[in-house]
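What follows is one chain in C-alpha cells, specifically the form predicted alone.
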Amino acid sequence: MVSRYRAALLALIALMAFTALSSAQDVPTLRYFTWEVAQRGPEGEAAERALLDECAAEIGINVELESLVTPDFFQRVSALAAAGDLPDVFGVSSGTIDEWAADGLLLNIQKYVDRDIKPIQDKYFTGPFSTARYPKPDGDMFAFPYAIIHTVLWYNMDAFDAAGVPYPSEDGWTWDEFLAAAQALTVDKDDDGRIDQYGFWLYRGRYAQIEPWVYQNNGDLLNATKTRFEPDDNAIAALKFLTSLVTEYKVAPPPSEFAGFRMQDVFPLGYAAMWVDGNWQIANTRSQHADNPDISFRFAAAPIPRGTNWVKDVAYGWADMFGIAADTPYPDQAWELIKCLTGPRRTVQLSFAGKIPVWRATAESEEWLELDKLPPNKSFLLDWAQFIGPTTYTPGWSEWRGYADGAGLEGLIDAVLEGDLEFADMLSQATEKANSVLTRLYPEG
C-alpha cells in the first residue's frame, strides 16, 4: 500500500516536472538589442531590465537584452545581418531605416499599426511616424518610434548675463542677432591673449551641427527626390555662414583646439557660451555640472537662428525607433514587446533626458517637464518639435555624410574649419563623394 502510494507520488512529481519543463520550453525567448541602455549607464540598464521583465511577464515571453553605444551599434547590426542572426527586436535610426527596409531586414508592421495604434493615435505624438515609412513619404511603416529627437541651440544664461546680452527669443532670432551675441560672448577673461570663452562651439561638419542651419535658411543639401547631393543656394549660404564663424569671425574655435575633449563637453565645461546639438544633451550637461560644481551654470534652449532666406521655422528632427527582424519566428510577440516598450509603461525614467517620448501623456507630464530643474524652459522642446521637417537621411547616408568614420561631407567641412581646404573645393569634393554613393544606390537619378 505504502509502496504503491510512494510510486504514485513519484509519478506525480515527475509529471509536474515534465509539465514545467515543457512549459518553459514553450515560452519563446526574444533577443532585444538597443543603443539606449548603453547611453544611460547602470541605472538605466536596471530600469530597462525592470520594464522588460514586466512586459515579458504580460506577453508570456523571455527577453535577452544587449546594448551598444552608437555608432558601434550600427556596425554590430550590419554584422549580425550578414550572418543571418538579427535580434528579434532592435533599434532603428532615421539614418538606417530606408537602407535596412530596402535590404529586407525589417518586418512590415503596417497591419499591426492599423489594428492597434490608429484607433488610439491621439495618445501619441504621430509627427515622427513618417520617419518610419518606406518608401518615403507614403509607404508602410517598417519601425515604430519611441522618442522624438531634434536639435536646438543651447546657451549659457550666466555668460549672457555677464556680457549684458539679451537671451535668445523663443519666438525666433536671426543670424545677425546670433553673430552679435557670439562676438560679445567671445572673451579673453584674463588678458593673456588666449580666448577663454568662445561665443559658439561648432563641432566639425557633423549632421546635428550643420543641417539645422540649412533648413532654417530655407535650404536643402539634396535634390527633391533625395537621390543626389545638390546643395541649393540657400544651403550653400548656410554652410558659408557656419564656416565663417571659425575662419573669419573667430567666434568659434577650429575643432582641433579641443581635440582632447569629447565634443559634447566643451559647452557644459564653459569653454563656449552656445552650441547646437540634440535635445538629449540635457543629460550630459547636468552630469558634467554634477561632477564639476565649480563650473556649473544656468543653461537654456533656444531656436536655431533664422537665416537671411528664412521663410518658416523648420526644426531638424527625427525619431528613434524599434524594428522587428523580417525573419523573426515570433512577429506577434515582437510587436507586443514594442507596444509595451513605447506606450504608457515607458516612464520618464526610461526617457534619456530631453528626448521626447512618443506617448503624449508622458511627454506632457510635470515629471518629464521637470519644472524644478535646468533648463528652465524644457517645455520649449515640445514647442520646437511641432516644426520638424525634412532631413538628409538616405540609403548610404552614413557613408556620404561621414557619420561613422568622419569622412565624406563631415570630414571635408572639418578641413575648411582647420584652414586646410578652400570652401569651393570642399563643395566640389563633397558633391563628387556623395554622388558616387547615391549614384550607386540610385542609378537612374
Second form
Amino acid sequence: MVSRYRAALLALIALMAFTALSSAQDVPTLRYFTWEVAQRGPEGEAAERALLDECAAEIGINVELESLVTPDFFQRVSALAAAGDLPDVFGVSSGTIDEWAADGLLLNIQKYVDRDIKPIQDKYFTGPFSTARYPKPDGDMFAFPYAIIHTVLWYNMDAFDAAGVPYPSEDGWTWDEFLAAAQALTVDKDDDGRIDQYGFWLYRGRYAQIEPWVYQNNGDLLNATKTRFEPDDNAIAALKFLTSLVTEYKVAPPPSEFAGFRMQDVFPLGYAAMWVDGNWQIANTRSQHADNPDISFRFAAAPIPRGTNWVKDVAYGWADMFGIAADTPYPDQAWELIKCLTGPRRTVQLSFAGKIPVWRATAESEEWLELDKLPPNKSFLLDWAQFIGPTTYTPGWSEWRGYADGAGLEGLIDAVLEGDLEFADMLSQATEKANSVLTRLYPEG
Amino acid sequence: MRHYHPITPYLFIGPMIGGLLLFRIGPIFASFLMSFTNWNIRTNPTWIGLANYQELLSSDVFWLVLRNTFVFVLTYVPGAMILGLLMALLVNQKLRGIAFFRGLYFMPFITSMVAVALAWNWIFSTRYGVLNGILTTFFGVQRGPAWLSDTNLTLWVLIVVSIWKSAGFQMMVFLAGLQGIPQNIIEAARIDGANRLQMFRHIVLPLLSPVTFFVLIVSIIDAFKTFEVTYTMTQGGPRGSSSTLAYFIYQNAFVYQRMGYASSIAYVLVLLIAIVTIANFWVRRYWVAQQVN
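Rather than the form predicted alone that you just supplied, could I have the structure of the form predicted in complex with its partner chain?
Let us now look at the entire complex, which starts with that chain.
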C-alpha cells in the first residue's frame, strides 16, 4: 500500500517537474509586422532578421517577422484587426494613428515611455513624438517613432551649374528667387521646340508636394480643430503659386506630359531640375543613377522656399512608428522589442536611406551622414527636422486627400494643372468633397 | 449490383458543398447585411439602414463610375467578341504551324496583367511612348495625346488593352465552336453555289450561335467585373474618368476602408449583372439556334 502511495507521489513530483521545466522553456513568440523591411529588399530583410535575433535573445522571446510594402501593408493589417488577430508589434502610420487609437486597437504606451525613455530623452529626436499622441496635441503616446520623415526641395547641382544659377540658400529662398531659378533652368537643349529640362516638377496635388509650400507660407488647409477643410488665405496663395508654375510660368510640365513615368523618376532622370518630396527619395534617386550612370548628376537638398506670408520655417514632416496591439498577451515584451528596434541597434544599414533614425547618435554619425555620397549636405536633413510642424492627417485623409488613388484634392489640383478646371472651381469642389468626408466622420464639426 | 447507403453520395459532395456555403454563399449573404452598416473593418459594424444606398444614389462619383462601366461593357463586349471571332476564323485553317499562331494569339490572355500594364504604359506614355512616337514620325503630330491622363481618353485606353488581352480567350471558344460545325453542311452549301460570305452569314453564324451566346454572357460578366487593368494602369484616374464599378468597390473597401458602402456598390453590380444576364437568356430564343436531336 505504502509503495503504491510512494509511486503515486513520485509520479506527481515528476509531473510537476516536467510542467515547471516545460513552462520555463515556453518562450513567448511575438509577431512583428512592418512595411519598412519589404521596401528595403532581400538584403534589408536579412539584416532586419539579424537585428530581431539579437533583440529576441536579449528579451527572451521569439519573433516572427512579416513584411509587406505599402499600401498592401495597411490593407492586411486592417484585415488582421478585423479578425482580432493583430500582430503584437506592427508599423503604424502617422496618417492613421488617430483612428487606430480611437478604435482601441493600440496599446497606450505612455507609462513605458515615461519609465524608460524620458530619463534618456536627449538621446532621441523627440520632435516627432507628438505625431504618436492621441488625442492631439497633448494626449498619451500610442506608438513609438523609429524614423523621421519630412519633405525638402531637391535640386540638380549640375543643372544649376550649367545654367549659372546659384544653389538655393540653406537659409531659404523666397518664392521670387525660386521662380527666377526655375525659369533659368527650364531649357530646350536641342531647339526642337520641346522643353528637355523643366525647372520644377509638380506631380498632381500630391500631399508631399503641396503641404510643404502651404506651411512655408504660414497657411493651413484645415481649420484649427482639423475637422473641416478650410484653406486660409495663405494656403490659397500657396496653391495659386504652385499651380501657376505649370499654367502661367510654364516652368513645370503638366503631369500628363510624363504619364507612363513613375512620378518619382522624373527628377532622377533629369527631366526637371528641382522638385519637392520626401527625404526618402534619396534611395530612388541613387538607384536610378546606379542603373543609368550616363544621366547621373549631383543633387542636394534645400529648404522649401518661403512664401510671401512666411513667418517662420515650418517643415512638413511626420514619423514612421511601431505600435503594440491593445490585446497582446505580451505587452512588456512587445515594448522591450520596440525599444530594441528603435535604439542604437538600428544602425544605418538597417535604416531606409534618407529617413532619419530617431536614435540621435545613429542619425548624427558620419556613417549616416555619408559624406562621400550624394547628397553632399545630408546634415541639412537633420537641421530641417527641427522645424517639423503640423500635418493635414485626419481620419478619412486618404479619401479626401486622394492618397493612393489620385482622387479628391489631389485629382482636382491635377485638373487645374491640366487646364481642365479653373482654380476657383477647384477650390470650391475640393472644399465640398473634403468636407463631405470630414462631415461624415465629424458630424459635429 | 452493389447498393450504397443513401447518404453516401452526400458524404462525397459534402466537403465541396460545405466549402461553397462557407466561402461563397456565406459571404454573399454577409455582404448583403454589411451593405446596411457602417463598417471600417477594424471595429464592429453599426447598423445604418439604407444610408449607404442613399449616399450611393446621390453621389456624382457613383454615376460617373456607372456610366464608365456601361461604356466599357458596351464597347469591350462587341470589340472582344468580333476580334475573337475574326481571329478564330483566321486560325481555323489547316496550315503548317497554325498551332503556333493559335498559341501566339492566346498568349495575352495568360500573360500577367502587371506585365501587360508595364508594356502598354510604355506604348501609351505621352512623351516617350511608342504610339506617340509613331504619330510624330509618320504623321507629323508635334505633341501626341496624353493617353493615360486625359479624362476623355483613359477609359478608351483601358478598353483597347482589355480587348487585346482577352480576345485570345474568345478566339479559343469560337474556334472550338467552328470546329464543331459539321463539314457536310458546308460542303452542301458550297455545291449549291453559296459564296464564302453567304456560307458565313447563313450557316456558320447560326450554327455558332450557342457558342456566341456563351461567349456573350461570359464577356458581359467579365466586363462588368473589370478590375485588374484599371488597378494596374490608371487606378481609376484621372479624377475617376477610368474607374469602373469593380474598381470603385475595391477603392471604397480597401483604400477608404468603407466596407458597408463598398458592399452596397457590390449589390448594385450584382443587380446589373443579373438583369443583363436574365435579359440575355430571355432574348436568346430569338437568335440562338436550338439543338435538334
